[in-house]
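Heads up, the chain below is alone and in the form predicted on its own; it's given as structure tokens.
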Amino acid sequence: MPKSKLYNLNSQTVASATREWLLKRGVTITQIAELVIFLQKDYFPELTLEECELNVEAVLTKREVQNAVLTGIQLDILAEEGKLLPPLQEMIENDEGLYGCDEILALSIVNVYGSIGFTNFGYVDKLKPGILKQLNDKESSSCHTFLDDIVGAIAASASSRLAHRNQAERENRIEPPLD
């Protein structure tokens, strides 16, 4: 298919598709926010689900995040449909332990939010709380090799964003508008 010289994808189209595909794959903003509470409850005991949802929403506005979500979900779907070439098909379909590209894609999300995001991602990736446990269910007919890591990365990034903003508030610094 020839490339159009007039290609210009609207950012709102990408943002909408990201949210739609998360929902189609069974993931809500609230479920991701619950992971943020899990990660931050010991540091911010007064943290509300609504505040966590706002931070998740802010993370999802980043184009780099949207690109990772859409790419990972599409690879999971292609694996479900058996449309990848071997041995990649088998590696993604079975969430091969030595296949680390799913984590690498997720790390591209946390990379936007710094080192707290990296440590939080490793923690939730290991424990698989909440929605991550469901997405990691190997008995399911759905393939979520990429999605479980992506959701964990979004939660870890929202946690990092929250931690940095709370520190700035404690220091009475003026922060830029929500990103």
Given for the second form:
Protein chains: 4
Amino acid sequence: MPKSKLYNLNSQTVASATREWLLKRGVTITQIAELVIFLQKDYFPELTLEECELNVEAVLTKREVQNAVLTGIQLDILAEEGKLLPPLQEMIENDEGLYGCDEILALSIVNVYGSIGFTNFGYVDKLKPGILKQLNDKESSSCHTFLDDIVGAIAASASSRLAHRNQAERENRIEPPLD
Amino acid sequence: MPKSKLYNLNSQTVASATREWLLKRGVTITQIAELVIFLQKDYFPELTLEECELNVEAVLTKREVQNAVLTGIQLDILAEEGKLLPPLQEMIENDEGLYGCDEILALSIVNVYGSIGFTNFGYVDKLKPGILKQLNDKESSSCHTFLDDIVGAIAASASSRLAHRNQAERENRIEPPLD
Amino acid sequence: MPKSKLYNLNSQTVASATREWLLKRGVTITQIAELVIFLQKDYFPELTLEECELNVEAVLTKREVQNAVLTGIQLDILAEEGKLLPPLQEMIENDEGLYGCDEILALSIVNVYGSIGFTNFGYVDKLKPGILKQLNDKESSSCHTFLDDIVGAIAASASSRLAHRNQAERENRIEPPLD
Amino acid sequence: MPKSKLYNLNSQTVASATREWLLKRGVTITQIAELVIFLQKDYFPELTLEECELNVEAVLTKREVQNAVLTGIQLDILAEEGKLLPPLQEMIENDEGLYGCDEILALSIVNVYGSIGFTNFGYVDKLKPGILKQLNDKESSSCHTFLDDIVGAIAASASSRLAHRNQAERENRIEPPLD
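For comparison with the form predicted on its own, please write out the form predicted together with a further copy of the same chain.
The next block holds the full complex; its first chain is the one shown before.
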């Protein structure tokens, strides 16, 4: 279509919208951080919620992650309002088992922190702890077909980031870098 | 949301919608087959358009492919109608360079026929031959941010399928299987 | 390198090698089928081990799957024999947490049956039921850094295939196709 | 296998090995940077080789990238020495068209900087400019089945990184951030 001559992406707008949309759809940073605790508590017993929140925040600064969050939530909202065309409307509204575009967007989030996050994503996506259980409440009037996968993926990515950071820290303890 | 008790996915409906939506958005099987010819003519000089069409048709029977086609076209249509929320509306409308969810859906199509299709996808997506050039016409009033990647991915997948089939055929010629 | 003029891929050789290598490394079709039962029993209580075995067999006929199996097992064997160069030798030998090429090869298997398999892959990879527990025995003299992810991925793919087949069957029951 | 009690990953060792192995296999940072120039010159005419080199260096600091580089080069070396088991030996030695594990490792590199890099990867992988042409010389006694895809993927990733950086810079010019 004829493109606006004045189009200039403003990354700050994209970043803010990501945070706002998550909140409006009922997901807080703390709730995602609790999923990180759930995934990592056996490996890092001393892990704090605050540290997890910082890692979730870092994941959310990535453009690739923001794109997936905004696109997924948009499709959920449109499905909720019945504004998608059939049969896509029915597939997303019913979280159809053979519809996998939600997992695909989720995987694009996990990929940013590498393949070590796949396992954690699959695990929370199956068990649906914490906020994921709420998002999956089939009696609710909301549609979170995309959002629950996306939230699980953000938690898995934050766990991967944490694993990388912990390794870096451990190495510094063993052999402190020269000045 | 409260799920319709009577929801039953009808795969035939999904398959038909995929074909119809492609046509309505101006893409024929023949045009996608021409991309396959473009990609494969150096390797299989005797390749016919009809054979390519059959391979494109086969790719389009896969549910994973249908899901990506319907989801991508739906987002294109909504962007065209200005019905997405900002800043997603602007990003898709302008085919924003840092927005990559179109490539992600495309990759989910390529993946079904394996990694040997990545190269072909990237190649047509960069060169934009045939129908891809039309879909990319920035002066048009249509938005094909998702569709052009999706069509390239279908052509790349059909090329992969063709490579697998040709190998099978070649082997039969060399050593015909025992009865 | 100068290529053998007589090189002709024989797909049957690749397929047979895949089956043999899995067996030699201690993994049977039945053990993978048991993972499929583990993953699907809640959804299809009447599922038989035989049906799962057939689905595992079908997954193993795919070239993309065979390539990943052979490549992964080869790296495991070389690590076991201490024939890899440092630091790769140490990373694979110790199933290093930040080394993710095993998950990457596994994902290439899952992808062939689409994104609905990601969740199942992550779930078994985390829980390590059945044969996966044996493969992960850190006291053993074997190295299965790649194989355990690969076996989990085959089980997840077979589960995806099963879900697609069951849907097809269900639809036929509801509305039998016209002759 | 019984794990060395003293195993401690040293990330610096992994990073150094990555740089050394690339050099030993005949690939310099400058040659990869030239691929970035090839990919980006139309969009950023003022782009310098030095700037591209810095972006390539940054890509090479990522663990996920290092893992793929080391694993791919290791397989190339073993194929060159004839130390892989048949039929994997023949497939890698002959850069078999239906063998796609090289593209899979390459994609894991591209993914780290997001899906916008897929197109660039496919494009250079098809055209084989600069160093990629040398690596693909079928008359040479070396085997670079994995390395050529990996080098193309590093160049595509560096291009993605550059696109993100340029956007950030452009935004600062338009609306300088508040103190």
